[in-house]
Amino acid sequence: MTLIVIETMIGAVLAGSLCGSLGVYLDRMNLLTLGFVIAHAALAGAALSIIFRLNTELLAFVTSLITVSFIELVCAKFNVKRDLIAMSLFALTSSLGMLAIYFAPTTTLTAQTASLILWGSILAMTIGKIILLTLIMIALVIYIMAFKVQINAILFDRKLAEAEGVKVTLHATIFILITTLTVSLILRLTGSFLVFSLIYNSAMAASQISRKKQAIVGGALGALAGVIGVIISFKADTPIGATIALISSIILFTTLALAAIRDIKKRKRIISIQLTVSSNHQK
């Protein structure tokens, strides 16, 4: 195994680990619709980043950074669903983001840059990338333990969360500034288009198997979804993001099934129960 695929394979441990647990906690605080908006707004700044020759990764979690405080500010002021204004804003970013890989000079736009924006590589990841997904992994644990209190309130009720002092806005802020930096570190890894299904797809199935540990199993199958897809994509030669993105969804689906079963099988045991004491109380 070569330096890189193993680079790579940290990377997308990395990358889904935090994408898988992120987005259990967005999903709990009414956040996930951000996730999703956040993504194409690092596409916008991806693409804005080939016409002016900058930091792809910079340029990206700017661009996310003011398009979720716009949404924030839009939500405050103007007592708009939060919603609403961010599946407007997610398509003022998408289309931002076409425009600009459309009208990028072709002398700083190539087939291989656009598809490494839009699809991602295999070659994205680096050691630097790889040791800034450490810190923000190392900060997300430490910054959930020391205030898990207020986490669980806000996780079982936002409203009552308020009510009882904990600045609910300030942790949700929070979560949202680590997704955008997790977003954009991995935006040429798993593509612009395919991250956010590490984020939504790693949450839903976390639901189906755990009701506790939800962020930490959210986080597992996020990393294994990176691993086989890895794996897959470097021996069979498919695009890194879409494979990725692919196995979240077989994962997600086998869970749902999982559940499906489960739940017949629950259901046939309390009939099976409520017959049997019908029929005792019969005789």
Given for the second form:
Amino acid sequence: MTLIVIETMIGAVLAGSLCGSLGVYLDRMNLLTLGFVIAHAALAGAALSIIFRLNTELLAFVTSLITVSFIELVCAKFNVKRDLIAMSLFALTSSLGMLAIYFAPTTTLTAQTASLILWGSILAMTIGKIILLTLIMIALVIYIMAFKVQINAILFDRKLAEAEGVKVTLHATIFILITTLTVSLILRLTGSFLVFSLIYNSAMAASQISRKKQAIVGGALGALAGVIGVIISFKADTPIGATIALISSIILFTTLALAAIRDIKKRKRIISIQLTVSSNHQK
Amino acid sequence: MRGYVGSSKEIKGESNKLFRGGGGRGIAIHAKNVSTAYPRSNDVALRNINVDIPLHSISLITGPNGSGKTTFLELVLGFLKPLTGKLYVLGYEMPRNAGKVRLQVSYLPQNFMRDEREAYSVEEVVLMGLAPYYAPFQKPSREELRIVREVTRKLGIEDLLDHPIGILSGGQQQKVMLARALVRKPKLILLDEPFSSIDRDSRGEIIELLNGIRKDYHATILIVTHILSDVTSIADLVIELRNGEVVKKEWIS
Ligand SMILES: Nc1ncnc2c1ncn2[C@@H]1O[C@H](COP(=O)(O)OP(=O)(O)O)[C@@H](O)[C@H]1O
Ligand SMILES: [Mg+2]
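Right, and the form predicted together with the partner chain of this protein, after the form predicted on its own?
What follows is the entire complex, opening with the chain shown before.
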């Protein structure tokens, strides 16, 4: 294996596991829409970076952060529904991103960069980014262990936790910040259109398997999608972002099907037990 | 040390110290001309509320559905802002001091019920009540685990500590949430329809338990309920709400 395969593989595993477990926390804290907006605001930021020839990751991070802060500010001041303002900003940032890419100077370099931002590239992973993603992963694990009781209280019942004095807003902000950082760093690997599917699919698949260990399962499933995606992408020469997203979709459909079969079996078993009990009763 | 730890004399001294500020000495909740509305709603949910709930008392809030009972608790917790008037809870003006006040208050939400997918164990759920007091990496102490056992034993759910809360009945889940409220050893306990899915016998036991907590630890207890009957025996004050207004305040001697 060449260095680039190894780098991409490690990058995809880190990206997949971070997205998978962050997705679980965002979902259970009712923050998935914000995650969705972050991913697409990052696209707008990345597109702007082509025009202004600035660092893509940095601009993606800053744009997402400004967008999310704007949403929270508007929600706090004007009592607008968060999802409404979030989704309208999703439409705005995505279309601005597209326009920026369309009107960017059409040299070969920028054409390449544009497709990279949209669809992802195996060339995007660098040692520097791998180190940063590893640090984020370590920080996330330490943070979750340090505030385990508080985070569990929020996941169990957000409003009650807040009523009891847990700093819910602070913890939500930390999760949003970590998500923004992660998305900005992996944007050029997975492509900005597919990064959210990596967050969403793994989290939803995990919810079918285990509720208690959902975050760990989500991370594992995301990593699995990353590994299989990279292998297929290199063997069959398919675009990396779409391949990883496709695998994570397949994982989600598989878990949904298995969960449905499991529920049908369980129901049959319970009903048959009830029937035998009542027929014994009649004898 | 927080809450019920230490002798009751100390606690009394401590709570008196608290009442230099608003609301007056010996008053746990002081509302003067308070009106409030929910965000995005055009209706006033509570109108011109004037109540003083004394420290160490048991007060009942009653009234028909939609009369504003739960809204009053949300106001006390600082989730809603008074549009007019002043509100002091434990001597602090609200909602400006919600952060401080919430650490000294326990809250049992109305209609609490989780389906069988909820996998947190009863013990975990009860211990979550202590979460806001924990430092990073802090784990429940032996003493805290003992208190959890003691409180759940008094509520008759000690055998269920390892069970996932989702598989319990509505009444059992309500007792778990009551245990969670009590292990926090709060100065003020807000209970929203705590007897809604609890049978008659348990209701009597819980009423006695609450009375004991008020006597031994000088907690202030505010119970929202539309069934008065047997709770009235331990109550000092009954407040009746109708259409967001106080229509009756009755002292029971
Ligand atoms: N989240 C909310 N948003 C808007 N209006 C609400 C909300 N919750 C309750 N209300 C309204 O406030 C009034 C009082 O409700 P509530 O305090 O829940 O009554 P109670 O607890 O006495 O049954 C009702 O008219 C109800 O429709
Ligand atoms: Mg109510």
